[in-house]
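As C-alpha cells, one chain now follows by itself in the form predicted alone.
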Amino acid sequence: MYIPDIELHDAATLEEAGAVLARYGPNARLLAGGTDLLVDLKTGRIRVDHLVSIKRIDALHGISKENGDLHVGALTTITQLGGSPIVRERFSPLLDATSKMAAPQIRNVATVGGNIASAVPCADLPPILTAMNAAVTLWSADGVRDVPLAEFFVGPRETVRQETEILTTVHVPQPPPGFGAAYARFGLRDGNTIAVAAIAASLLLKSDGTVRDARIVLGAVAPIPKLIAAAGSKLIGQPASADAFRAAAEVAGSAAEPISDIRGSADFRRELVGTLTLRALTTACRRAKEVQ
C-alpha cells in the first residue's frame, strides 16, 4: 500500500486553510495527526488530490478552563489531553477513554479533533464527551457555530460539518455537584486495539440519592455514538441502585445496532452492551456521590 500523489498545502491560519477547502471542495481533506486519514489514503478508502495541513494554526492548540468549562483545541493530542492537570482535576472521566486508546505512539500524534471529526463508529472520545454534554465549534469564512456533540454525527464517517468548516474547539461544561460520568469498553486485547463495544454514562444525583438526569451513549455498536434517551429516562426520578441500572442496561441493549465481523458477532456485542452499561453507571454513580 502507498499514498498516491497528493498536493500538500501548509496553512498557518484558519483563513488560509478555509480558502483551500473552498477552492477544492470534496477533493481536499484536512490533515492533523493523520492516524486515520493516512491509513484511509493508503487503503483507497479515501481518494483526494489535496491535503491541507493545519498543524501550524495556533488557534487550534491548547487546553484551558473558562468560567469553569473545559476548552480543548482540536489539535490537542490524546496524550496532552490525558496529561492535562485541568482534565485530571474536574473532567477526569475523559481519562477513561484516553488511557485506553491505541498505543502511546499513536496517542502522541492523534488529535482530539481528528478522533471526533473522522466519525469512526468505534472512536473512544465521542461517547464520553457526549455523555458529558460536550459541544464543538465549527469555523468557516462565513461564520462560527457551536454544535452539541449529540447532534454532530449523522452516519458512519459522516457529520454535520460542511466542506469549508474546520472543527476548532471542544467545549465540556463544568460538571455540577452530584455529577459523575464514566466510560467502559471491551477490546480483544489490552493494548493498541479498537473497541468491540463501549458505553459512556453520566448521572446527576439529587441530595437524596435519586437521579435528576442521566445520559447513556453507545459506542462501536451503532452507526454513530448513539445517545439512548429512553435508557436515561428509565433512571430519572429513581434511586441510583443496581436494579435501576440493570433496567437501563436492558433498554440500552435493545437500542444497540451491532454488526458481526472478525472481532465479534452481533449477539456477542449486544450482550456486552448490558454488561458495560451496568459497569459505567456503577462507576458514574460512585463518582457523583464523591462530589455531592
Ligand SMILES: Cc1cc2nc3c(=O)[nH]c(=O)nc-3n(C[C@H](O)[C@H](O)[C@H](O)COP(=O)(O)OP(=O)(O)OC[C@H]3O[C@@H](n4cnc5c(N)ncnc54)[C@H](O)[C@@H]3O)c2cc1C
Second form
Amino acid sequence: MYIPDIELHDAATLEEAGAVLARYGPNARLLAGGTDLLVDLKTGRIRVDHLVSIKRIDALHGISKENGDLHVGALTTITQLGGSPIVRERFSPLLDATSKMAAPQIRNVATVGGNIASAVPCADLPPILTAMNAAVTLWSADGVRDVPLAEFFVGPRETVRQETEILTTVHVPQPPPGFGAAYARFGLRDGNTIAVAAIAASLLLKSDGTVRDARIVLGAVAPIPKLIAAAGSKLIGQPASADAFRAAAEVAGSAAEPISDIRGSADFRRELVGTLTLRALTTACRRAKEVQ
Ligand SMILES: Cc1cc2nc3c(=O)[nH]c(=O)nc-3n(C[C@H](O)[C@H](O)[C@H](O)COP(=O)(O)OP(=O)(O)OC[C@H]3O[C@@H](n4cnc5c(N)ncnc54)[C@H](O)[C@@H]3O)c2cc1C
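Given the form predicted alone, corresponding form predicted in complex with this ligand:
Below is the entire complex, every chain and molecule, led by the chain shown above.
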C-alpha cells in the first residue's frame, strides 16, 4: 500500500492552514499525527491531492488550567495528555482512556484533536470527554465557535465541523465537589487494540449521597460517541446504589446500536454495555465520594 502523490503544505499559522483549506475544499485535509489519516490514504478510504501539516502552529500546542478549567491544545499527544500534572491531579478520569489507547509508539504521535476530529465511533477520548462536559473550539477565518462535544458528532467520521474549520482546543470544566467520572472499555487484548465496547459515566452527588446529575456515554456501540440522556435521568434524585446503576445500565443497553464484526457480535456488545456501564458508574461513584 503506497500513499499516492500528494502536495504537502507546511502551515505556520492558523491563517495559512485556513487559506489552503479554503482554496482546495474537499481536496485537502489537515495532517496532525497522521496515525488515522495515513492509514486512510494508504487504503484509499480518503483521496486528496493536498495535505496541510499543522504541527508548526504554536496556537495548537500546550495544556493549561484557566479558572480551574482544563484547556488542551489540539496537537497535544495522548502521551502528553496522560503525563500532564494538571490532568493527573484534577482531571484524572481522562487517564482511563489515555492509558488504554493503542500502544506507546502510537500515543507518542497521535493527537487529542485528531482523535476527536476523525470521529471514528470506537475512539477512546470522546466518550470520557463528553461525560466530563467537554467542548471544542473551532477556528476559521470567518470566526471562532465553541461546540459541546455532545453535539459535535453526527455520524461515523462525520461531525459538525465545516471544511475550513480547525479544531484548536478542548475545554474540560473544573469538576465540582461531589463529581466523579470513569471510562470502562473492553478490548480483545490489553495493548494496541481498539475498543469492542466502551462506556464513560459521570456522577455529581449531593452531600446526602443522592445523584444530582449523571451522564452515560456509549463508545464503539453506536454510530457516534453517544450521550444517553435517558440513562442519566434514570439516576437523578436516586441514591447512588447498585440497584439504581443496574436500572441505568439497562437503559444504556437498549439505547446501544452495536454492529457485528470480527471483534464481536452485536449481542455480545450489547451484553458488554450493561457490564461496562455498571463498572463505570461504580468507579465514578467511588471517585465522587473521594472529593465530596
Ligand atoms: C496501530 C493503531 C492503533 C490505534 N489504536 C487506537 C485506540 O486504541 N484508540 C483510539 O481511540 N484510537 C486508536 N488509533 C487511532 C489514532 O491513533 C487516533 O485516532 C489518533 O488520536 C488520531 O490523531 P492524529 O493526530 O494521528 O490524527 P491524524 O491522522 O493526523 O488526523 C485524523 C483526522 O482528523 C483531522 N484532524 C486532525 N487534527 C485536526 C484538527 N486540529 N482540526 C481539524 N481536523 C483535524 C485530519 O484531517 C484527519 O481527517 C490507532 C491507530 C493506529 C494506527
